[in-house]
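Here we start with a single chain on its own, the form predicted on its own, put down as structure tokens.
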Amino acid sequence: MTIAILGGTGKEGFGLALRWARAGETIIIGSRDAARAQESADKIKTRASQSKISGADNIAAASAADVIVLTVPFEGHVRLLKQIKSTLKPGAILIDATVPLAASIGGRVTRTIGIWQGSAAQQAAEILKGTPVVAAFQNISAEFLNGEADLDSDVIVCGDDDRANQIARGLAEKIPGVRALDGGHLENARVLEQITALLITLNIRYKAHTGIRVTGLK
């Protein structure tokens, strides 16, 4: 299984690439700039021994992957989805970690934008008709992903396709210290995205890097 991380030169995408490369996954870092993507891949090779990782532009990365993970800022969300729509392999799935923060239109970073479809992930599903879309990884700390220690975090996965959900949960649990939880249908993605804005508020107030843990589950 090949995983393309679009926006993989940013902190969130780079951190996911690093963790999955260490777990032995085959990774393609995608970026608008192929050279910059390869530079990030080379950096990961120095931190993850025997890693299978390369860099490419976003469209080439998406067309070669079985799993596409979207970690781009919201302002580039629709444009990139339209660019890759016709290039995706049959059977590919998309995991959307995008959060529609108001900062993307000049507003406050601590709140989300209302989207007609309900969430960024639902917007992705509408654009990529026929490709399963899962919402996950919005609430995991990029700072911790880029570190060396195990994480202490839950990743909630929301989606309407059982196979895609299972793949996303499996990838989450390849990150040491992460527990994957089934968050139900894709319509619940709006809640995950709003939690991100709350976590940013907590980070600002407490000068911390927060995640979430759900208690009471076995």
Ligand SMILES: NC(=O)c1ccc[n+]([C@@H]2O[C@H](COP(=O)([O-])OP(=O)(O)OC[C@H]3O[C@@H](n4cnc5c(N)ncnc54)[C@H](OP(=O)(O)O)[C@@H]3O)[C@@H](O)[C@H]2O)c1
Contents of the next structure:
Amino acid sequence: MTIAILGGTGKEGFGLALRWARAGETIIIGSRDAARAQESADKIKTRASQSKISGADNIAAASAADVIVLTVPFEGHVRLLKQIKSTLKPGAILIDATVPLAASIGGRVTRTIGIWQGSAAQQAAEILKGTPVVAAFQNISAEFLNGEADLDSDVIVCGDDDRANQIARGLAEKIPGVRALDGGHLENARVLEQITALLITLNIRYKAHTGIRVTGLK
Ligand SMILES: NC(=O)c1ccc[n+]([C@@H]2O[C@H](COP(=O)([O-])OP(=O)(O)OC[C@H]3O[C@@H](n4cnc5c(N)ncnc54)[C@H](OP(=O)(O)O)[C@@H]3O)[C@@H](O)[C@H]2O)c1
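Show the form predicted in complex with the ligand, please, the one above being the form predicted on its own.
Following is the full complex, with the preceding chain placed first.
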């Protein structure tokens, strides 16, 4: 299974790539600039020896992958999805970690903006009709992913396709210290996206990096 991380030169995508490279996954870092993607891949190699990682422009990365992970700021979401739409392999799935923070249109970082479809992930599903879309990783801070310690977080996965959901939960649990939870249908993605804005508020108020753990599960 090849995983393309679009926007993988940024904080969140780089952190996911690092953790999955260490877990032995085959990764392609995607960027608008292939050279920048390769630079990030080379940096990961220095922190994850033996890793199977390379860099490419976003479109080439997406077209070569079985799993595409979207980690770009919301302002780039629609354009990038439209660019990759016709290039995806049959059977490919998309995991969307995008949070539609108001900051992406000049507003506050502690608020999300309203999306007609209900969430960024539902917007992705509408654009990529036919490709299963899963919402996950919105509530995992890049700060944790890029550190060396195990995480202490749940990743709630929402989606309408069982196979895609399972793949996303499996990848989440390859990150040490993460428990993956089934969060139901893709329509719940809007909750995941809004929780991130709340976590950012907590981070500011408590000068911390926060994540979520759900209690009461057996
Ligand atoms: N940071 C976190 O802790 C965190 C946690 C959970 C979820 N998220 C979500 O994950 C996404 C990425 O967050 P981030 O903090 O990693 O962002 P970031 O570092 O600002 O950006 C990630 C990458 O996206 C690419 N990019 C920037 N603007 C773009 C545009 N207009 N169109 C296409 N690509 C663009 C850039 O790569 P190139 O210039 O190389 O193309 C950049 O390195 C966001 O939606 C964010 O809300 C972030």
